[in-house]
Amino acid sequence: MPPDAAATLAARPQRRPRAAHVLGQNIGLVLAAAILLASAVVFTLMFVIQQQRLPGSFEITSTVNNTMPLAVAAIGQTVVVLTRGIDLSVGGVIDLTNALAAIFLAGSPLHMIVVSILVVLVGAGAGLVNGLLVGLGRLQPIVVTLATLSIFQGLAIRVLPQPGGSVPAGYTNLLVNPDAPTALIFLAVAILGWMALRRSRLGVELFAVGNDEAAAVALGVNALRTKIVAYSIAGALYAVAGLFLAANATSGDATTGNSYTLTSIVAVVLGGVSLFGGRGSAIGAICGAFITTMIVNILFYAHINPLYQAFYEGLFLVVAVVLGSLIGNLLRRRG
């Protein structure tokens, strides 16, 4: 080979193998799936040691049903975080929609369908308020959503001052069947919806705004509209989470959604979604939601004193996030 040709080849940048490129682009999702698998194995081992049998349909169904509200809320949080925002009003929207569902769902099948649609629209309206304040008002998302969190919680208490209401058994069986993990069907639909969104113009704009808003605007992306739509979609998903929560509890409580504000963010982070926007997947956030549930199950079977469970949960999450970040950075550099 002539010397000049050899020099040209040496100077030419080497292409990364396709497999390495795909892994680098989806490292967050891969790590989330790995952590979920590891936590499931640990839980299974602890369960077998104590119960002398493998987890059965009851344990699997309970895990899925208990995770559904968080998984749906985490998807909504992902949509917002992708735009480099954050939504602290999750718990308030879930409280409000949960209370509305518990009061108004009882009735005929048609009545339940109409009420469910109206509840989702209430959630979308709450998200629209957030989006308008963040977009038009140019206010910090953390400030806006912290304020609306209190507003929505106050409205929820007004709607349902005390725990109560009733969710029809048929509605519960449809959303969170206690006899089989049929709720996984809804998760499959959510994943398909995410995949469609990811490939749509709106999905591209969500990632573009999160990566570099100024550059996205220069390329013709309407950043204001994108943010408003993102928060509205998130609000609608929080309302769906409120419906799942009401169905699982068969009643309403205007305070049960409070914990989902932080846990939805935890699920997003564990799912490999970047809090700096522009990178991540709702599928990873779903994995993060199940990881969070598995942690609670592991601590229960480890007979950890309930007073110290929050400490161990936080410690595990910090270790998981730090190790995941270090491994991800290492793989990206080597790729």
Second form
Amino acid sequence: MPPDAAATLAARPQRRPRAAHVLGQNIGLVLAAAILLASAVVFTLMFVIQQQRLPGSFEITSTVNNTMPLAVAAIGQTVVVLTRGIDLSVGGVIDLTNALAAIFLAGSPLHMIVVSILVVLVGAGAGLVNGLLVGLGRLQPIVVTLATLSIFQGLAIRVLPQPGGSVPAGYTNLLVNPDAPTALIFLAVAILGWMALRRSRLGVELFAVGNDEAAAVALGVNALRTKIVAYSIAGALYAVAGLFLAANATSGDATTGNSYTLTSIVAVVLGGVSLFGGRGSAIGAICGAFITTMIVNILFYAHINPLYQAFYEGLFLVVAVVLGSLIGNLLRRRG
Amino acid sequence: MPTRFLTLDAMRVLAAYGAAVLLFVIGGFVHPGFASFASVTSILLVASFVGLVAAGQCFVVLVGGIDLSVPWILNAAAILLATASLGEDSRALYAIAITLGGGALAGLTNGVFIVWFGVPAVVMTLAMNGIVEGLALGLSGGLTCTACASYAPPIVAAAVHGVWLGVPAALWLWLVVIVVVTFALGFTRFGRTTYAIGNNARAAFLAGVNVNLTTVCLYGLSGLFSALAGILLAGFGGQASLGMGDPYLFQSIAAVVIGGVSILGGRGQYLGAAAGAVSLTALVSVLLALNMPEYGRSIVYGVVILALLLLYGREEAE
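Please could you give me the other form, the form predicted together with the partner chain, since above is the form predicted on its own?
What follows is the whole complex; the chain from before opens it.
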């Protein structure tokens, strides 16, 4: 007897509605965007109450310009974290490239372009060293990058022993225009680049290695090459962050980059990228970077004693992660 | 196949001790008097602070975790010791008690959020570092409060600098910690439990281990040891200062890893981590004896750690 068509249909598990499916797939990104929106609203409210006007071009521009180095560094950290790694050498690479930029950026536009490219190559080289040690050396990422952090920091101080050097005004205006948030164009380029990467073979391999390395290898993914490329891309992005930092400060300092090791991890976590690899997006990391800047802005306008700043940032991080996982679990269970 | 005389783990611990001895020999060659008794004990004294922090770090690394809240728990402990004791011996016991309690509390909080709220260890301890930093800076007005100028109680200073049987008292304390921790990890139910969780938390749970409670306690111990190191450092330097805990994050992790403890958990011994602490401190001392500038020390430090890791810290190939 042929099976009853209606009964078969009823027995088949119900498919989730498409919207719920997309939401479940991108829960980290959605939550990051929601937190960013909420913090932006809170900031705007405080600003309006105290200044009797809406935040204008100046506030937006300075927020964007101050966030650029972190946003770019966080994208780099994302690429590494996706492979189930972690990169603590971020600060060292930013120190080094920032110092190089402050010394060598000068002269004609062509010269500055060549210097910028070389600086990015130095960053990629630093990342390559990390990648080779993690991949070929079969060492744990956290230990490797802790050691190379020390090496890169040392090199940076060798390059620029005292804070100094200078960045031409033209270069600053191009990267972080102080009059308009033109730096957003670079972010748009970065997001397009990310979307292209996500759809490329390399992008798929990144996620595959991060989700299950053994399975990825069994399917023909060259995990070694993927990791090495991931760390190199990350290094190049840290170098770009170093360039933005130099352009923003208009001079160099071989220690200002240090804080980016931890803040890039915070941005990645707030951006919904899983530290266990294989899940997340650079767009989330960018949101995470802007959230951290927003928190600092909110604390400033709330007249919080700056000495307590770290306390509130730490508290916010814990609350955001706990709430995020609670909401994520709820949505997944319902969807 | 011939049976191995030593296990791979024992080889790693021996290698860490070998590196320490080698560094003292090199130091003796490049700088006469480096390997003298007085010089060695002073280097070991400095190493003991790293070693104590590394004890806590070792506990959490053994269960596959990590503690990034070391710097400010240590720093806040030093500040708390000075402000609570006001430099008076009569208040020293009380100050030491609340400082150790505070450190343990911060560590336990880490553990609770990691275990029951599913916050990744990196994120939780990073946030805790910020929370403690903000509290320490805010409550002490950036170390400008009147009580902040207090010195560590003379008893504590004496406990660090005082000499007993020709060796600084703090070194005896460290020796006791090494013996107790090694015994606890190697020969007690607590130790077995710790290794079991580090190797496979799920299997440990199914075998009847209270995984959550043990993990929380291990993070609590890490906070306790950071606070203890903060107390001793305040006694060593006389006063608390801002940023005094910063070097100890890097050094405690490096010591643990050089000592042959797997960062993935489940493998390694505190004896090795202690040797790692001595190696690192000896390395810095050798480089200082060579008058190497700061940047050079930083580079060599990183290179030596990588070299040691490549020698014996690699994972087995598939």
